[in-house]
Protein chains: 2
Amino acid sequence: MPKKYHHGDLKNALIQAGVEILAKEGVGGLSLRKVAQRAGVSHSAPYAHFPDKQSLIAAISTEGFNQLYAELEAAISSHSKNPKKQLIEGVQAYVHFAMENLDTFKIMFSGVLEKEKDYSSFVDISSKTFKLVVEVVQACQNAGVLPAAPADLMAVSVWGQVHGIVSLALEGQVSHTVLDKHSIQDIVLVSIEQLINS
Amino acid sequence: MPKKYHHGDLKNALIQAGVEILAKEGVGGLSLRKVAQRAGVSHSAPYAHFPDKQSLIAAISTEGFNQLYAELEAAISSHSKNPKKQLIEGVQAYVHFAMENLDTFKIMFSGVLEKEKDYSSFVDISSKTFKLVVEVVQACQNAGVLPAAPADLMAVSVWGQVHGIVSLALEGQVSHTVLDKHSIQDIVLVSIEQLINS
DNA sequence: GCGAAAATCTTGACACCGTCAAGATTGTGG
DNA sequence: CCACAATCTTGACGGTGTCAAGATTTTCGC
């Protein structure tokens, strides 16, 4: 697949470049010219594999919806018979891949990415993975452990309070007389079990 | 208050420069440089008032919660009476916030504030907002509206909820075949009904 | 009310940044 | 084998955050 030119695979160690650097220095401390110096190429050289910042940006994001996507998909195919053990399985590892990988999620989800739409692969990955949470959510339907809105609504809400939990719990938003006493985790389960039928 | 010396009140002169360019250019246009000129100053007058350029994001931000926190209870003091009504309006009011001053709710939520425990006021204003949810969804609890677990993790589904949703969709990762057929207003407070005791 | 001290603002500089143009180098296909 | 395309380097440009030095204005103790 990756042609050998001077470098060898450059694009990819740009991301994965990239990927460290989020993970050191956090999104302040992302610029093009650290990558490229990481990767031990010139200043100018991620102009041949990539027209501006926001798309390597945007290479990095549609890297971490990758990854994202392997692991739910992991936590769900283990319990294929037992949709609701699926549904928690699937929050767990959200929540685990957010903390994880802190400023990845970020990049993600929290519009550093300007033009997402103009991303293809970038909006291939991340309605696959919507796709997979209304797949979840239908079985969970099916199975009378969650109401029977339509699912991609349900969908919807299932997520939003996964994320929004999750989100807001990174930015300092959650109270500490909650985190004091239950982890981001707990607090997520606890709340998705608000949703389920008793 | 605010004394006048060469400029008159430079501070929040600034605050409303910075507020005006996130409007017109998004958080990606959002200089030191323009928000001076734009207040008629030279490049590095900031300086005397906001250590650094974190600082001022951290005083737009606090503008934004302050704005926040009263259109939230003016929606809430509208239905002292009625605490389903309360926590439906409050919800109203507050995707409607976000999609009113979208830069704004981007900078408040999205992790261009880096140390937001840095800045006391912020955390201040931020900490009351969240109070104010614990006390309506307390006020549900008491009227059997809402489930009768702790108020204050009660709260942070319900908030984590709404907030999720609306986070995700300004995103653009609440698929279209959601979204063509319902609005932002109505997912979230279908969603919200999920959570509420029928 | 006056003069020292503090607050405010300007000017100029620095390193870093994203981006582009020109050219050198290297791989590929006819 | 050679023209061409892909890849990478060098150098430049304007914009950015920040700091130091100095000018100007306000405040405050006497």
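Keep in mind it's a predicted model, so treat the numbers as computed, not measured. Numbering follows the first chain given and starts at 1. We call the rigid core the largest set of C-alpha positions that still match within 1.5 Å between the two forms. Compared with the form predicted on its own:
- Residue displacement note: residue 68 has its CA displaced by under 2 Å between these two forms (rigid core superposed).
- After superposition on the rigid core, the Cα of residue 183 moves by less than 2 Å between these two forms.
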Contents of the next structure:
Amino acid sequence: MPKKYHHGDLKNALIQAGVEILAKEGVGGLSLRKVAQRAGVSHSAPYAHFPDKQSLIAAISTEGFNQLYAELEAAISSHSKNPKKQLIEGVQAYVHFAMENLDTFKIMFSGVLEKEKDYSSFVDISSKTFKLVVEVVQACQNAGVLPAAPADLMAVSVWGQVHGIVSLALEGQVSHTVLDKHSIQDIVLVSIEQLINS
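Let me have the form predicted on its own next, following on from the form predicted together with another copy of the chain.
Lone chain follows.
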């Protein structure tokens, strides 16, 4: 029996249905018809919000980045006087977001969104999120916590390390002998500490 959406919240119900379908069937299994069926609405209802499949994927990714940004900002803002703590807490927030929003996280970074520059809301929030990372990196560099380098390149390096480890773990590519003894958070922190201490 398809779930019924709450009155007035059709867009979010469709986004959630899209996440569930993408998680189980991949982008090839996603259609607005299936999304409508899962949300418990008529086949034509999604078109009020999404003209095509790509616009739905863009909305899923945009909502994911909105949530990620909010969690990163909350983690970072409580340590405004301590850049190292901002970095560590920001990294932990990123790992937590990935673990708690596994399906959305995978979609956000899957590359299934074509012509992403056509979706201004997605471009805005993804750029804003990266800018936040750059600001933390710059603060760490100014405090001597991270090595000198162009802040945007160092931000990509930090993000790449964190994202790479999280992705490997989520895809089952980290040995269970390691994960039986250490959490993903612990593994990520070891990686970041190496960068900090270099």
